[in-house]
Every structure is written in C-alpha cells, then in structure tokens.
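The form predicted alone is given below as one chain in structure tokens.
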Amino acid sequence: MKLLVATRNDGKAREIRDLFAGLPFELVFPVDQFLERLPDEADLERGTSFAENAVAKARYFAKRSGKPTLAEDSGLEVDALDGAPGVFSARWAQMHGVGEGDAANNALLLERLAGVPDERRGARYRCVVAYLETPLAKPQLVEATCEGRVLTAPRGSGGFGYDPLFFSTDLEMTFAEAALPAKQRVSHRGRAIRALMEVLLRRSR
C-alpha cells in the first residue's frame, strides 16, 4: 500500500519512516511526488486544535496527490503557560516577533518559564494523526500524549523542536538525550502512529 505522509519536516519524516520500517506500506512524501510548496499551504495549520490541523493537512495533500494520506499535528503543552504553546508550537517565537525556528522557540519557552519552580514545570507532548483513504473520506483520527516537564536548560543533541528541554517522565532523560528507539517507544508521535498502524493493518487483512 502506497501511503503519502503529509509533512515537509525532516525530523518528523525520519521518525515516521523508522516507525513504518518492515511493514507492508510504501511511504512517500510531498517532495517524492514533486508536490511543490504552494502559498495556500501556509494556512493549513491555522486551526484551533491539533485534530483540525491534522485533518486539514491530510485532506489538502490527499486532493493534490490522489493517494491515501497520513498527516499529523503535534506540539508541547506547558501547564504553567495554560497549555501554550500548544497548536502554535512550531511558529511560537515567530508569532511573538522574536525569531523563528527551534532555537528561537526554545529560547522563548525558557524566558516565559524563568523563575518557575520544577514542580510547576509540568508539560506534555500531544499528537493527533489523521488518515484519509480518499480526499472526501471521513478521517480516521488517533491521539496520544507523553508526560514530562520543561528543564531550565537544554540537554542533549538529538531530536528536534522542544526535545532538548522536554524531560520525559518515562525515560528520565530529555528526548534530545534519548536514542531514537527509546524515544519512539514512549513519544506522543510513536504512540499515535502505532495506534493508526493497527487500524490500517486490520483493514488490509
């Protein structure tokens, strides 16, 4: 089964490829299908929930490619910030006019949590995955989280996004310190993708 994964994020693409390794799916990505980035892609993550964004991306790329499509939306929810940055995780610093990209996002997170004690730095990663067999199909949605807290300084050189600051309760280290297999075992994205895999494999039997 050929499956389009609707992401242009290299870190997410690498993790999703690893999760599907050895399974009867041929993963393709927008760049493989020569789907150039069009201006309207900028509006795909303007929803108010991870589910809304994931479905918007899946439907958009299913229409453009004509292939069964998987899309995910994910982010970091920090308790002391009332769930921020949440759905705005990827462009949080940009929205506040203090730069863009992972380094700027992490710097803003540390600034916003300056002086907040460890016991109030609880956080979780949340991921919603949407699957569409056809552009007009009802989306199959799965959601997963992983719990942890935000450190006062980054640790580790792996991962991407907020991984250097996210201390995983399950692993007792940051996601940036963890080897990929360990991160995949407990991460929000790993859990959500595996849940969707079970659905797709049942359908293919």
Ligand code: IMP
Given for the second form:
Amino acid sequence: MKLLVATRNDGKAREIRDLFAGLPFELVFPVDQFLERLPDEADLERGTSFAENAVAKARYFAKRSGKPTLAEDSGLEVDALDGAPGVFSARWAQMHGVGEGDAANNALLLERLAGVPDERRGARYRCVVAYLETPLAKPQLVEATCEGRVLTAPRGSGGFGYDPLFFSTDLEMTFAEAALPAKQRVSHRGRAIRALMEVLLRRSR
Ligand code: IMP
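Let's compare: the form predicted alone is above, so bring in the form predicted in complex with the ligand.
In what comes next, the whole complex appears, and the chain from above leads the way.
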C-alpha cells in the first residue's frame, strides 16, 4: 500500500522511513510526488493544537496527492514555560524575532530557562499522527509523549530540533546522544507511529 507522508522536515522523514522499514507500506513524500511547496502551505500549522495541525496537513496533502496520507505534528512542552513552545516549536525563535531554525530555537530555550533549577526543568515531546485513507475521510488520530528535562547545555550531535537539550528520562541521555534505534524505541514519534501501524495492519487483515 502506498502511503504519502506529509512532511518536508528531513529529521522527521528519516525517522518515519526507519519506523516503517520492513512493513508492507511504500512510503512516498511530497518531494517524490512533485508536490512543490505552494504559498497556502504556510497556513497549515496555524492551529492551536497538535491534532488540529496534523489533520490540516493530512487533509491538504491527501487532496493534492489523492493518496492515503499520514501527517504528524509534534513539539516540546516545557513545564516551567507553561507548555511553551508547544505547537509553536518549529518557528518559536522566528515568532520572537530572534532568528530562525534549530540553533535559534535552542538558544531561546536556554535563555528562557536561565537560572531555573534542574528539578523545575521538566519537559516532554508530544506527537499527534493523523491518517486519512481518502481526502474527505474521518481522520484516524493517535497521540504519544515522552518525558525528559531540558539541560543547561547541549549534548550530542544526532537527532534534530531540540534533541541536544532534551535529556530523556527513559534513556538517561539526550536524544542527540542516543543511537536512532534507542530514540525510536522511546520517542513520542516512535510510540505514535507504532500505534498507528497497528491500526493500519489490523484494518488490512
Ligand atoms: P512541526 O510538527 O512541523 O510543527 O515541527 C515540530 C517541531 O518540534 C520541530 O521542528 C522541532 O523543533 C520540534 N520537534 C518535534 N519532534 C522533535 C524531535 O523528535 N526532536 C527534536 N525536536 C522535535
């Protein structure tokens, strides 16, 4: 079965491809399908919840491709920041006018948590995956989290996004220090995608 994965984020694409390895799904991505980025794509992540954004992305790309589509929306929720950056994780620094991309986001996170002691640096990643069999179908939603805390300095060079600062409670290291299989075993995305796979495999039996 062909499945369009509605992301242009290379870090997410690498992890999702790896999670589906060996399963009876042929993953395709917008870039493989010649679905070039259009101006209206910028409006897809303007919702106030991960679920709203994941469904908007899935609906948009299912309509454009005509294929069963999977989309995910994810982010980091920091307790001491009342859940920020949350749904704004990808463009948090940009929204505050202090740069753009992972390095700027991580710098802002360190700045906002300056002076906050270890015991109050709790955080979690959250991921919502939406699947649409057809463009107008009711979305299948799954959600997962993984717990950790934000370090005071980056560690490791793997992963993407906030991974060098996110110390995983399960792995006792940052996601940027972890090998990919270890991150996949405990991560928000690994857990959510595996839950969706079970639903898809059950349906196809
Ligand atoms: P979006 O779902 O495209 O809005 O982007 C999610 C953003 O959350 C990413 O750009 C990262 O900043 C952050 N994020 C989500 N999952 C991860 C992860 O597994 N590692 C590091 N950062 C992540």
